[in-house]
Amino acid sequence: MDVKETTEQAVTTVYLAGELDHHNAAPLRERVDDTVQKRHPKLLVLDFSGITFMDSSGIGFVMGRYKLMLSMGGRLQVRGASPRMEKVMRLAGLERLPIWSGKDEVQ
């Protein structure tokens, strides 16, 4: 899995590419959590536009980052998920969370 991070002002964006499955979810969690704890962003954006496959580990990854950001007084935003991936996330219950964003929207 390829991961790139950028931080501008109080927004950290994590660009994900490849497969988000049980094999690489744990190292990805550690990396993103470390970044969040070091930078303390007000907004963490997870950009899924490069994700080609995601299993249930991806749902857990999103949910965990949502809880982390909430505990730090910040917000999480998900961008770039394919319609199919977004549907799976919403069916898994993530539709109730205020994490969805339009393509270029930053709230």
The other form holds:
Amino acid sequence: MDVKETTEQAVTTVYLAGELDHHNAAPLRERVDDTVQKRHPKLLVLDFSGITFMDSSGIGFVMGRYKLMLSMGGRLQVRGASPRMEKVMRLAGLERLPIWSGKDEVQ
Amino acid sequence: MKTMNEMRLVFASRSANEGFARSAVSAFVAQLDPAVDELADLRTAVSEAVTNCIVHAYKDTIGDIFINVQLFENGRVMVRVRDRGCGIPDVKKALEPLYTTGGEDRSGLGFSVMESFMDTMKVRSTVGKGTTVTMEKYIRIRRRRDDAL
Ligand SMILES: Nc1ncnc2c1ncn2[C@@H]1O[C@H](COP(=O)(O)OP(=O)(O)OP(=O)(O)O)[C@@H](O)[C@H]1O
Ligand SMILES: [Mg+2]
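Could you switch over to the form predicted in complex with the partner chain, since the one displayed so far is the form predicted alone?
Below, the chain from earlier opens the complete complex, with every other chain and molecule after it.
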């Protein structure tokens, strides 16, 4: 999976791309957690604009990063999820977590 | 209702094949001319069932995963995903949302996704023998397909 990331001030943004399934989630998780451990951002932004597929492995991925950021005293934000991704995330009740940024909020 | 077309697929339970399984099933079902959303629902359900074979059924080993897809004239699609892995001791419990034996990367929502993205889902399992997940989805027929037969 192709991933770009930027860190500015205390905000790390990870631009996810490709298909977020069990196969791709593992290296992605390592990559993101590695960055978080190194940079200790206050806010981790996961940008889903480039994600073309996601199943329950993606839910596990988001939940895991949510918990990681909480445990480090930071916060997670998710943005750019398509209606398709939102459908999957809603099943997990993720719309109730305080991780949505402005207009991308799941209804 | 007569079977219009059928395919069978066997592949190794390696995670790289999750994407292959999704693509193969959706390429086959594409002949029914499904809507984008219907195909996406199917891809997601197939991905869940196949991932379960890889993550749970053949946890510390590699085994065969069998997929059978049948298309019917009325737009019904039947997808069967089968493994010869460890089996599920308590299927009722396994179907409960959030139930997982898979540790912290798993959310216990795979069966919930299959149930809500497909029209029907059935699980048959025998410990030590394996598990079969049978799912159906009705694709809305949008035009006559005289050429499909
Ligand atoms: N093919 C299978 N073989 C053996 N056990 C299975 C199989 N499929 C599911 N299970 C069992 O059923 C449980 C629930 O499966 P489900 O797909 O709903 O959640 P999960 O795989 O644990 O998590 P998620 O799918 O959200 O990543 C699994 O944790 C596992 O114990
Ligand atoms: Mg699962």
